[in-house]
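The data below hold one chain only, encoded as C-alpha cells and taken in the form predicted alone.
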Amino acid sequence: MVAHNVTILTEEVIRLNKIMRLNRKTHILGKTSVNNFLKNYWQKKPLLIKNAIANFVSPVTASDLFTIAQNEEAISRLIEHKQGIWQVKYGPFKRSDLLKKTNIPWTILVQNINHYLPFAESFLNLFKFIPYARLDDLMISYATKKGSVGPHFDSYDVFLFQAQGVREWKISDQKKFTLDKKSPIKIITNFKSKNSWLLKPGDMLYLPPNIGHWGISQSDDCLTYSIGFRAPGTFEIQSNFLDFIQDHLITNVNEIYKDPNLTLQKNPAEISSNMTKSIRGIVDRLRWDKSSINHFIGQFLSEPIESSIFEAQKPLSLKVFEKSLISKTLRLNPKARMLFIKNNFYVNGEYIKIDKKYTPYLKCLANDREISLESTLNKKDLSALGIILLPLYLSGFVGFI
C-alpha cells in the first residue's frame, strides 16, 4: 500500500513549489482581469486563456499519477472506449495494469491531488479569486493519444489547464442533451461542436456549468489539470439543514400532546380537525434564528470529502505546543477545510469558539492555510491561542512544517 502522503521530491517540484509559494497573487487569467472574469464569464460563458502560465513544465508526471492511483484512499478512474462502448474501472490500480495498456486509447483520472502533492496545493492558490467555500479539488488526468472521457457536461464550474502534451477541446452551445443509457458514465449522444481549440502546455479553458465539452488527447503524454468547484444542490442543502436543526432546535419546553376537551367521534379511525390543528400549531412553533442558519452554513460548507482520513497526533502538552507555535509554521492539513463567517470559525464541519481578540490569527490561518506566530507574543495571548489550536493539532487538522 502507498503511503498516505505521497511526496514527489524532484528538483522541478521543489523549484515550482518555491515559485508558487512566493507568488500567490500570480495572475492566471491572461489579459482578462479578475473583475472582468467574475462579471462577464463566471457561470456565464467559456473563456480560452492562452499562456495562462508561460513556459509551464509540469512537475507532476504520469508516473506520479500512477503512484497515487495505487493508494487505497485515492479516488481514481480508468476510462476506455472499446468497440464503440465506453468503459470505466475504479481504483486502486496496479502499476503494471496501467503500463501494459498500449493498444486502446485510455485515460486515467485521479481526484484530490492536492491531498497528496505539496505542489498541487500551491497550484490551487492561483485560484484564490474564487472563495474557498466553492473550491473543491485539483484533479489530474493522463491520456494516451486519442484518449478521452467522451462528450459530457458537468454541473459545476471547471478550469481545464493543459500541463503537458496537447489536447483538443470541442465545445457545444446546446441546451438539451441526450445521454447514452447503456454507458456507465454520462456520455452525450447528440453532441454538436460549436468551437474547437488545441490547448498546449500553459493554456487553460474555463467552462461554466452545463456546457457540453469533449476533450481528446492529441499526444501520448497528455496531462490535464482540472480545477473543480463545489456546487451543492437545493435538496442536499435542505436535507442537511433538516438534519442540523434536529440537534439545534429552538423550541419551548418538551410537553406531551394534550387534548383535555376531547369529544366523542363518530369514526374512531378519523384524525379530527382539532388534532390536526393542534399538531400544526406545535410544528409552527419550530424556530431557528439567523445565528443557527449561519452555524449550519459554516459547518456544512467546511465538511471535508467523505474519503478524508485525519490521523490523530500523539498527545502533546500545551506548554510544548506553545513553544512550537512560536518557532515553527503551523499549516492546515491539505485535506482540511477552514472557513469563517465574520468572527465565527469552522474547521472540517466543527464550530471553533474563540475570543474576538484572536480572530486575526485564525483568519490568517484560514486565508493563507498557514500561520507563523511572532516570538514576541505575550504569554497570555500565546496560551490562549495554544488552547484554541491544540485540539486542531491533536485531531490532525493542522500540523507543523
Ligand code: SIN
Second form
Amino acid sequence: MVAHNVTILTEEVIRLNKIMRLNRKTHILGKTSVNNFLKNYWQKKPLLIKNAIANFVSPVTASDLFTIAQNEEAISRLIEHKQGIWQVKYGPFKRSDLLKKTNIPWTILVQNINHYLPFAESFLNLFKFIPYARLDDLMISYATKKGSVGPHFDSYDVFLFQAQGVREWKISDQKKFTLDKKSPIKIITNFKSKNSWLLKPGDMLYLPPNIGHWGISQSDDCLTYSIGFRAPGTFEIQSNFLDFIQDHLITNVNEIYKDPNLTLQKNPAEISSNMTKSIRGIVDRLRWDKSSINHFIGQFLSEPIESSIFEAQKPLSLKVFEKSLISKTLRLNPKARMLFIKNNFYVNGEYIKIDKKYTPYLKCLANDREISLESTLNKKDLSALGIILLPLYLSGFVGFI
Ligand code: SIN
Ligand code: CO
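Given the form predicted alone above, produce the structure of the same protein in the form predicted together with the named molecule.
Every component of the complex follows; first up is the chain already shown.
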C-alpha cells in the first residue's frame, strides 16, 4: 500500500496556506507574540490558544489516516481502554481492523504525517518560529467518543492542535507521578487535574516537557494534530559523537605498539608503567576541534528518522538536470532533513561541500525546503549548482515538482 493513494489536492493546500496566512509568523499563537511565547512559555509553561486558526476545517480525514496506517513504513498505534486495562496494538493495520465499530472507545495515532501529505508538510510551516533542528513530526490521532491514550507525560514539547471534533484536555501541575506497572503504555495512576479545557476545531494547547496531560475525545470524529519537537539525550549525543570521531579518525592505522627498550619484569602479569605511559600517549593524541564538533552536530541533527527510505533516481546527465533546474521547482523530499551551520550544509546526515559563493541558494533550499532558479542564471553558476544538487537528486533527497 503506498501513501500517495492519499491525495490532498494541491489547490486545497494553496487554499489552506492562504487561510493560514503562512507569512504571518505570529498567527498560530493568537494574541501571544512569538517573542513573548519564547520568553515566557517555550519549555516553561502550558499555553492555551483559542482560535489559533479560525474556522478551521481539517483537510485530512479519518479515512486518510486509516489509509496511511496501512502503509508498511508508517508508525501507528491503536489504543483502547478495556476492562480497566490500557491496550495497545502497533501498525501496519488493515482497514477492516479500524472500521470495526465497537462500543469500546478507541484511538489511533499515526506519526510523520508530513511525510505523506503535502498539506501536513505545509501545516508545519506555521511552526517555523522554532528551528527545524528541534522539529520532529506532525502526528495525527483519530478518536471515537471517550477515546484517549490515558493520563501521561511526554519528554518533549508539543503543540496539540484540535483539527476536528471536540477534545477535553486536563493538565496537572504534579512533579511526581506514579506509573501503572500493568499497562504496556506509560499511564499515570495518581493524575490530579489542575486545569481542564474543551478544545474545538482551530484551538491549540502548547505543553512543555513532563507536564501530566490527559486528552479525552468528546465526539466520535475527533482529530488532533500533535506537532512534536525532538531533543537528543546527553548519552545519545556523546555516544554518537564517539562514533563520529571513530569514523573520522585521522591516524596512522598501520602504526603498532613498540617496545624496543623492554627490560625483564619481576611479575609477567603486571602491566608496566612504561606500557601504560606509552598507551596513554597514543590515547592523548586523539584530538578534535570546534570545526569537527560542528560537523558532527550538523550530521547528527540532520539524520532522517530511522524508517525513512529514499528511492535512488535513474542516472541523469548534468545537462538534462540543469535544464530541469531552470524550468522547474526543486523541492526537498518530505522525509529529508537539511540544516546548516554558517556556510556548511548537511542533508540527511551527509556533509555537502560547496563553494561559499553558492551558499545563498542552499540556504534558500534549506529554509524554504524548495528553490526555483532563475532562467537568467549564468552558465557557470548553473553548472556549479547542478554539480552540487545532482547527487542529492540521484539519492532521492530532492526532486522536481
Ligand atoms: C492525542 O491523543 O492525539 C495526543 C496524544 C498525547 O497526549 O500526546
Ligand atoms: Co502526550
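Here the structure is a predicted model, which is why all the values come from computation and not from measurement. So that the term is clear: the rigid core is the largest set of C-alpha atoms that superpose within 1.5 Å between two forms. Positions refer to the first chain, counted from 1.
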* Once you line up the core, how about I279: does its CA shift reach 2 Å between the two forms? -> yes
